[in-house]
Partner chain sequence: MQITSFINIILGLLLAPLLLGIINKTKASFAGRTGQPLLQAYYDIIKQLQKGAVYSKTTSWIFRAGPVVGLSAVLVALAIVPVGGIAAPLAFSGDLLLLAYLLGVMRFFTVLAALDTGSSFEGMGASREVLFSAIAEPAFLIGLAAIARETGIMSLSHMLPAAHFFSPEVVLVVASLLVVFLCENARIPFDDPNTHLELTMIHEVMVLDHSGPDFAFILYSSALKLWVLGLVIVGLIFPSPAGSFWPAPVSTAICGLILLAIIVGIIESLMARLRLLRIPQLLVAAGSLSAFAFILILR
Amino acid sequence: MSLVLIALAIIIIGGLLALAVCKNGSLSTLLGAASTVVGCIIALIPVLQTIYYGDTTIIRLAWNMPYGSFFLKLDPLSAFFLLPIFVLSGLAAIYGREYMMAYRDKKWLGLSWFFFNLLLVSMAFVCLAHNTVLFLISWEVMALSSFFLVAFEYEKEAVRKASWIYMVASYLGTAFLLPMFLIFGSEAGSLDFDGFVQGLSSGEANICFILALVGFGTKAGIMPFHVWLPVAHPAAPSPVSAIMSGVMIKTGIYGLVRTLTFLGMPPLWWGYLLLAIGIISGVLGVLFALAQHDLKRLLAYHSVENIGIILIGLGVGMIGWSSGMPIVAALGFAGALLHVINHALFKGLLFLGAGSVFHGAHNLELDHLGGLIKKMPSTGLFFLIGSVAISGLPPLNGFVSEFVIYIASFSGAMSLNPSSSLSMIGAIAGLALIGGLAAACFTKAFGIVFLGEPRSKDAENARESSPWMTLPMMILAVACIFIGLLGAAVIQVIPPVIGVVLGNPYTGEIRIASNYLFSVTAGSAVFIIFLMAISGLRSFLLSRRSVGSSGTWDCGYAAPDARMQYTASSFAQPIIDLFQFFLRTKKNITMPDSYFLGAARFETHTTDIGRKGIYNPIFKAIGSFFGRMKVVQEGRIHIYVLYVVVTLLILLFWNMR
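Could the structure of this chain by itself be given in the form predicted alone?
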């Protein structure tokens, strides 16, 4: 634990030093990035030890704040969530060393690095805090620091709007967390987490679960509380987007899982509810991603999708826990928690890849890109690996965690009662649909961005990013491959983490999943070796022959151009039409008016149904209400004094009753 605190001190001191020299972009970037990398490397040592050995360390110091205490606890659950935080933040800092330098003549970079480091420290304290006051302070610091990072390009109206939407959503989530912690604290007589030991009545437990689901789910981006995510993530710089999407939203998952340790054995309907929300978030998240034309907005909606997958795993695990089925409970939670790590890796990789595309081509509109694999081969390769991983395809890491959830769901479908078995079948169908749609979406994203011919001058003039940016992407890509091929060994570290939640590490059940994973990944490895052998044999046979190249027959067109390629809208149109009931996509079509092709145009616009159908009417009604309340703002001091006097009299009479 002391090493973690030393590491966090290094990070925050580096941020303060960067702030002190904020006008010097190069020096502040060096101080901010270097302190983050050094701090993350130091912090990973105790984090990995805690996960491997299953130890728990505590620091508890006196604090004069009422009901507050400096109570930190590093156990396997908190260490498991700290692992992706430190890994991805360190790599994002290396990446940001080059990426942020493009703004050194326009911005005070020291200010941004200060908030970047502060965000990292606050996320760590959220996972370590074991007192309500300390947790909520860390939670709010995390929200404020990320708000300023989202507002980095505040001179743009869209960025200002996105940052304020994010701030409102953050406070909405906190508003639900406060009564939850008050209920826990009133029953325990303390606001320290170790006093929250399953002492609530069933009604109070149900209320706390719902409050936790809304409060933490807002930060995680579950439907329908996700509306901030598709606007905030694209607005932030790419290193920040990678952090927010890869690890910051996981603090919501951490908070929800930690709350389960306070509540104990859940009733069956909790699992049903989590499973239903997970399926809805997963399916709708990937559908809205498929309809997007901006690369970072597309990736942002995939965060909603993957949070849905995590909730599916948690829902399956909770149903197994409630039903007394250890293998379903253990593997459901194991798959969900492993997907926390996997999503951090491949989503961080994809956001860094999108930032590399923007850095090299100065554009993120899909229909203004194309052909970048020739200009940016390293970025294209790493983005392809991330695309395969997020689609849940073997032999990469996304497949491993989803496969474990599949095993849990199939086990539950075969052994639970009819209603629970039906829910397991729903989980299987939901995961299958999500995986298929994700594969279609990233076929579109990778194909439109990297293949074909350039669709704009920006794409024609694109250039590969420097090693400062490609190295972090390479490390994340290797990690995706490593976990994919060695998933059977990686899942063996999960039992201590599960033990914190379920009270039992279920080592035997995890070993069953490990055996299944070994068989599947071994088969994938054999298939890869076979393909490599065939490729090597082909190269050997062709090495003794002269090999030429020529263009393919293109229906009579000798020089096809960008207008002959699929656009993002036309590629996704069949699937979008199939799910038109949910997406409500609007189309603008201009057809040619003669037999000879003239002006023709096809566009689609998909508005988020949650924002349009739920939040916009609510905010409009609130704005209208407060607009009417302006009549009480007379602008005269004596009227305001009268308001105060009337209020005091009402309170006095109320107290005398």
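Mind giving me the form predicted together with the partner chain, seeing as the form predicted alone was just shown?
Here we give the lone chain, stripped of any partners or molecules.
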């Protein structure tokens, strides 16, 4: 525990030093990045120890805040969420060293590094805090520091708007958390988390659950509270997007799971609700991702999708928990938690890959890219690994966690009572559809960006990023493969973590899943052996033959052109048309009006359903309400004094009553 604090101190001191020399771009970058890397490596030691041994350490100091103490607790659940935070942040810092240098002359990089380090420390404190005040302070610092990082390119109108949307959404989320903690605190008489243990009536518990779901769900980006996510993540610099998408939104999941430990045995409908939200977030997330034209925005929507998958796992687990089915409960939670780590790895990898594309080609429009795998071979390879992983395909890590959630759902579908097992069918169908659509989306993203011919000058002149940027991606890619192949071993770390939530580590159930995963590993190993054997056979066969090269078969057309390639928009069009009901994509077509070549235009635009359907009307209503309230703002001081006096008088009479 003290090691974690030392590490965090190093990181924050590094941040402050970077701030001090903020005008010197290279020096502050060096300080910021180096302190983060050192701090992350130091912090990983106690975190890994905690996960491995399943023990708990606390630091509890008196402080001036009433009702509680300065209370930090490192238990397996915290450690499990801290692990991806430190891994990904360390790698993003190495990556950022090179990536941020491009802005050396335009920005005070020290400022950004300060907020970067602050974000990291506050995320760590969110996971460690065991006291409401401490938790909320860290929560707000996290939101603020990431706000400044999102606003990095504040000179752009769109970025400013994105960061404000993010800010407002964050505060709205926190507004739901405050009353929840107040209910807990007033019931327990203390604001320390230890006092919160399970003393609520069922009505209060329901209210707290809903508040937690909205409050933490806003941070996690569940539908329909996700509106800030697809706006804010693409606006930030890529290493920051990687951290926000990979680990920061997971603090929302952490908060939700931690709240569950205060609430005790859930009623059945909580599980149904989580499952339903998970399926909706997952399916709609991937559909909206398919409709995007910007690589980073596409990835941001995939975060919504993956949060959906995590919630499906949690929902399945909670249904199993309420129905007294240990295997469903244990594997549902295990799958969800594993997916937290896996998503951090592959989403981090993909965002870093997108950053590398931007660094090399200065463009993130899918339809302007193409053929990058020849210009940027390493980035292409790692992006491919991330794409396969996020599509949940074996032998990579995405499959492992989805497999565990599937097993939980199948077990539930086989043995629960009819209505619960029907919900399991929902989970299975949802996961299958999400998997299929995610594969569609990433064949599109990878295929259009990296394959074929370059569609613009930017893509033609792209060049590979330096090893500072490719090395972190390589480490993440290796981690994806590693977890994918060793799922059976990795899942063994889960029992102490779910022990914190479910009160029972369910070692036996996890071991069963581990055995299944071992067979998956066997299958993957055979797959890789076949892969090598068949490619060997192929090169043997081709070694003695003529291997020619020519143009792509163009069905007889004589002058093929790079612009004639299938674009991302056309690739996604059948799917978008099929799901038009949700997507409401606007099309703008100008057809050539004669038989001969003429000007033609085609444009599609997909507005977010949550933003258009829910937020805009609400904000418009609030706006018009306050617009009418403007009457009271006279702008003259004596009127305000009058207000004060009237208020005081009313309060006085209220008390005299």
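What you are looking at is a predicted structure, and each value in this text was computed from that prediction instead of being measured. Positions refer to the first chain, counted from 1. Between two forms, the rigid core is defined as the largest C-alpha subset superposing within 1.5 Å.
Worksheet item: Rigid core fitted, then: does Gly68 show a CA shift of 2 angstroms or greater between the two forms?
Response: Moves: yes, 2 Å or greater.
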